[in-house]
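Read the single chain below, which is given as structure tokens and is the form predicted alone.
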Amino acid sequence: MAKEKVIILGAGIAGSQAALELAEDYDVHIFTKSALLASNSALAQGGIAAAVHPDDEPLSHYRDTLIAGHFENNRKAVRLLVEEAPHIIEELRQAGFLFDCTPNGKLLFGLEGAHSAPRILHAGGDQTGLLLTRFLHDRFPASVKLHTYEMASSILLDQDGHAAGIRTFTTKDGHCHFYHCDHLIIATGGAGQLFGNTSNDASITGDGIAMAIQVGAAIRDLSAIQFHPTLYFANGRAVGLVSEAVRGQGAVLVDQSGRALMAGEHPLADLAPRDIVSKVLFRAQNAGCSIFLDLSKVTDFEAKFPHITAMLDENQEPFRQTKKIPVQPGAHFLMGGIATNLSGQTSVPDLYAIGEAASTGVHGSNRLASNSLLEAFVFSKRAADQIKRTTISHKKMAIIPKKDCLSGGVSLPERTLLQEKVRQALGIERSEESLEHLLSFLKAYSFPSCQVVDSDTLERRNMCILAARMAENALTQLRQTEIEMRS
């Protein structure tokens, strides 16, 4: 008997812990629009965060990740993310996953923000999440088929309206294809490219999001956008993430005249929550200040974050003289999402979500540092339980659109011009009147469901679906805030 197809868009670790949970019972297909390590997930400079150390515990884990997130999180989705995280942490070492240590074999525990204990574990110093994605990567069986270079364009349903299949165009020469499968997992990460200054990879353009948008998922919290305070600018644009461990190691946020920009503005000073220290240096930028990571009380700097030192050196940063990095906030990752419970099943039968593509509740309106890698492992190995306990009783036909791969009927805005519109409107402090603008900008464009054949266009169109949908959410949850103000 053949065995059931599931097909996986996306190789970060969400989806490559999916694969590796399933490829011993199922036929598994994963799809990516570039290179198998074109992902959010390699570029994570933070560890992963898990209460193993001795004097730690996942109560307080909870506790941290709640007040991260001003108590709007999913608290059984907590629960279960604090509680599996040791276990997480114990999977990955007996199968060989080597943390960063002390001399004598002992776990190194690194402090991020808003975290009350040093629980983060890292490897490689600034590169746990390459070497996770190519350890996961490094573990694929033979059965796991890679589809590296093909794009998925859209979802396509059967005749109940259940998940059966995707339509998708190599990016190399645009030719289609249509792929049958009986389950779908989305693990495509986030939004970041909709805006111009992102830490986000190249690829991250929204598009699981939007195609689950276009066969009637259900989304949640979308326009819930977590900006990380320090991304280095280089030549006037963000060049990648100077990781929040460096904060943690002792490096202060300062102005051109050396103010330590976060003094008094909360106890926990230059480890405050994102949200809180994205807005203090947000605000400091619009009085005219220039923002500095200061390393002066950082020792052994290039042994701890040689990615960083790399990426420095690569753009002739003069760190080593300065002891300064010139950095501002940016887009950094996706509360929100495809609606799913804690299995990853969406409101699409045998669709699902996992990773930032996927809301769960988990991170509330504003994510714990380090969560993001251990909310991969835990909701994909959910997600694969439930797929394993699913039984399909029937053989689903996909229904494939007479006319297919049409190129016509589109008219999009230039990118830089719709992620310049995009940052004012959904940025780090918004107003009714700049959403209402974005969403006026966006109605002079066509985005329909027709099929196109080239990368481009088609990320561009994802991207302005996500844009009206989360201008439309941000500006519901504007009013409401208004009303319950009045009342």
Given for the second form:
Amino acid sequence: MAKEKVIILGAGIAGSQAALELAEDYDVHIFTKSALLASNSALAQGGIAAAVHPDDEPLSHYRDTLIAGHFENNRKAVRLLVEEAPHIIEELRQAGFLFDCTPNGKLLFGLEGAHSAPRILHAGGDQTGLLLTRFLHDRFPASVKLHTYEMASSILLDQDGHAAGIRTFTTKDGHCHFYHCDHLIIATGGAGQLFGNTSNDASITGDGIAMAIQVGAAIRDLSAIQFHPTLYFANGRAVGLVSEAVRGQGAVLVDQSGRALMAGEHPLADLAPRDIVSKVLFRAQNAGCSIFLDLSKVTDFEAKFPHITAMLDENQEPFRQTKKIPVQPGAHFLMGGIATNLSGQTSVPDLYAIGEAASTGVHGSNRLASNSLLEAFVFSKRAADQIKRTTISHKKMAIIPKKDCLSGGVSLPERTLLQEKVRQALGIERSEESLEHLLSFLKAYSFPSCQVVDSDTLERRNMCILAARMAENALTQLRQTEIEMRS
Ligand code: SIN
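In place of the form predicted alone, output the structure of the form predicted together with ligand SIN.
First the chain shown before, then all remaining chains and molecules of the complex.
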């Protein structure tokens, strides 16, 4: 009997782990719109949080996750996350993945913001995401079919409203293709590229979430965006991330006069939860301060952070002389996304979402550092388990739209203009006025569901779809807060 077919969109850690879980029993196809390694997972520096130190325990990890998330987390999801964490680490080590260790083989634990204990496992110093992603890719059996440089443009449903396939185009020549499937998994990451200054990979334009919106999938907390306090800035633009682990090693956020910006702002000072640090820095910037990470107290910086060192060197940053890195907050992570249960199921039957594209509610309103790679592992395994438990009783027939408008019907803003409008409205501090301004700006354009076969146009359309939904969600939240404050 032919194996059931699973299509996975995205090859970061969530998509890749799901593929590995399903490879033996299913006909697995992975689609990426660019190179296989182009993902946020591969850029993750800090590591993966897990209470595996003998003095640590999942309960402490649980508490830290809730405190960072302002207790708005789905507690069941958090419990699963922290309890599964030590098993995930054990499995990875058993499979041969090498986390950084002391010379006598003891695991090294990094410290990041809002963790009450050093519990971040890392690899290659600051290259955990890249090494983990490669490790998973290297384990793909030949049966996993990789469709790189092929961008999914829409989800196809069957006559019962079940996910039943995708429409794609090859990014080099715009050739359109249709694929049927029994199960569809969205693992395309968040939407950091909606902002000009982001830590995210260039490919992260919210494509999977936009496709899910177009088939009516439930969406949750879409305006819950995390801003990382320390993106490295050169020539006025964000170049990349400077991991929170650098502050875990003693770096201090200072202004141009050397004043410690987090002193007196929070008991954890530089290692306060990310949203708190970012807000303090944002206000300092608005008051005219320049912001730096002072490295004076960090020993062996270059050995501990080889990737960051290479980024600074590529940009001729004189950090060895100044002992400082110029930084600013920038868009980093989407806590909201496609609403799922704890098995990755969306409101559309046979459509799953995992990783940053999904919203299980695990992160609350502010994700705890280094819980994202962990989330990718935990919930991709659970989604794969759910697929294995699901019986597809009949051959599904994806409905291929007969009439499509042509991409000529689409009118879209330039990417940088859109990013600037999004920054003004959906940044660290928001107002009804700026959100309404973004919505009326978007009204001047038209982004209908129609056939688009070039990636730049499709990305901008997806970004517009998300920007509109994010602004609506943020407006609703602001208004609700106002009502609550008045009553
Ligand atoms: C970092 O290394 O600062 C980022 C890790 C994360 O996003 O949790």
